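Single chain ahead, by itself, as structure tokens, in the form predicted on its own.
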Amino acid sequence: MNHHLVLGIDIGGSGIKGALVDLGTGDVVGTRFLRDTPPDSTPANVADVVAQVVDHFAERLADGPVGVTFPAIVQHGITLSAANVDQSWIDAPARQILTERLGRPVVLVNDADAAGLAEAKYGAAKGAAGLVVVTTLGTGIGTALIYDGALIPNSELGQIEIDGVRAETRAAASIKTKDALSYDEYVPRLQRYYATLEKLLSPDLFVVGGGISRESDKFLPRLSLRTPIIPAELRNQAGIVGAAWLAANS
């Protein structure tokens, strides 16, 4: 048994997905394990799609606390909302119904804030002094607050207001796709996110993960800003990651 395994599992909107994370390279071991969340996606149903989870890996599973990434705010074990789940989460307290259901501890942390402290950890902002904060570009912009290492919980600063409108709602990835603008139209709503953060935190550094990450070259070279500015290393599996090392480290 090599108890610097633990297992990390992200809940999204379509897929539920767990891997064994090696603690002391922050890499995954072994394959994913993925389940299509439940199209009625309750907090009991999600917790029976879970459970598979953890039975998959359970022959190489150390006792103690698996760590779960959901999509909304948590706080003391409590999901506050629901983006892209059953409405029935809200206020639900998810760590108790998880850990019940599973029989062995859980530490529950918004998707954003595990991704967030994956690359703090073990990606883009290791060793990184000071405030960095994350942010993922996808349907909406999820971002996390990490301050010498430590998580600020719950920054959802996708959605500050700037210029009358949600800021996600003009420059998350998807708005790129579903308008089909160019690099070209889609910098400045960039520039005007990122310059209003630098503004209002005055951070260390940013973090840009979310699919479009892959085409960082394409537009972070293009934003002026006082703060450095660069791509997510960890990918897709940085949820897994950042739950993984809070399971360990709570």
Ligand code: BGC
Given for the second form:
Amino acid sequence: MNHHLVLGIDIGGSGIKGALVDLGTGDVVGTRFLRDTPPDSTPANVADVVAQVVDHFAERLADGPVGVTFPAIVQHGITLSAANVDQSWIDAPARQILTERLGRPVVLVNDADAAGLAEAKYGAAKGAAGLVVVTTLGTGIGTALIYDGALIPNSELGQIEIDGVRAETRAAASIKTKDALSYDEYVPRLQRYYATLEKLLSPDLFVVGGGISRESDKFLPRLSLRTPIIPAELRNQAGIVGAAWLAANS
Ligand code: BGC
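The structure above corresponds to the form predicted on its own; please provide the structure of the form predicted in complex with ligand BGC.
Full assembly next; the chain just shown is listed first.
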């Protein structure tokens, strides 16, 4: 087992957090370092904050890449969308920008893909065979497809159109909060969403993450699906852990 420490950094719409991860166990080691995402969240400004995170851990960092998540499509280091960050990320050479700013190699990955990998390697889907669909219910809906432990990146299944609207605009956890929906009102939206994913993908397992998964007993037992559906285990550290894993394994 590989017990060296790798830095994982999670870029979100409101915060940027980093921690050292023990890849032998998938545990975060020591305390996380957290900064606000700059209000003007351009690539250069975000890279400055990511550099502060790296500086904080610099003494304990081995050579080799750091893993960084981003809440949008990331293909070959280029960010192709920008749901909760400045629009100038669209088509930006984000990996190159970060690598140059940090002076060290960066592996950049979609946030939900990182969370999904972490669940597959260390968490709720550890060792799961076949197709696992990991969903994160948060500001939007992020998704990761994992087949026999391998990630199929950038699935973006929060963006599928259901009943004429993008699914995440009805079923994300942030919508429940914004519209003050009770679980009686919210569960049918989740039912419609997961039943649609089930019909399209015939997964072997659904894993549900995001902050709301802390109270998964209030909604998962009320869903009627053929596919087993279980809460994520790594909670809000999943992105950091998955990014660190990918940094050491790509
Ligand atoms: C974005 C995804 C992201 C998800 C969770 C969605 O709005 O399209 O790329 O993974 O939010 O942050």
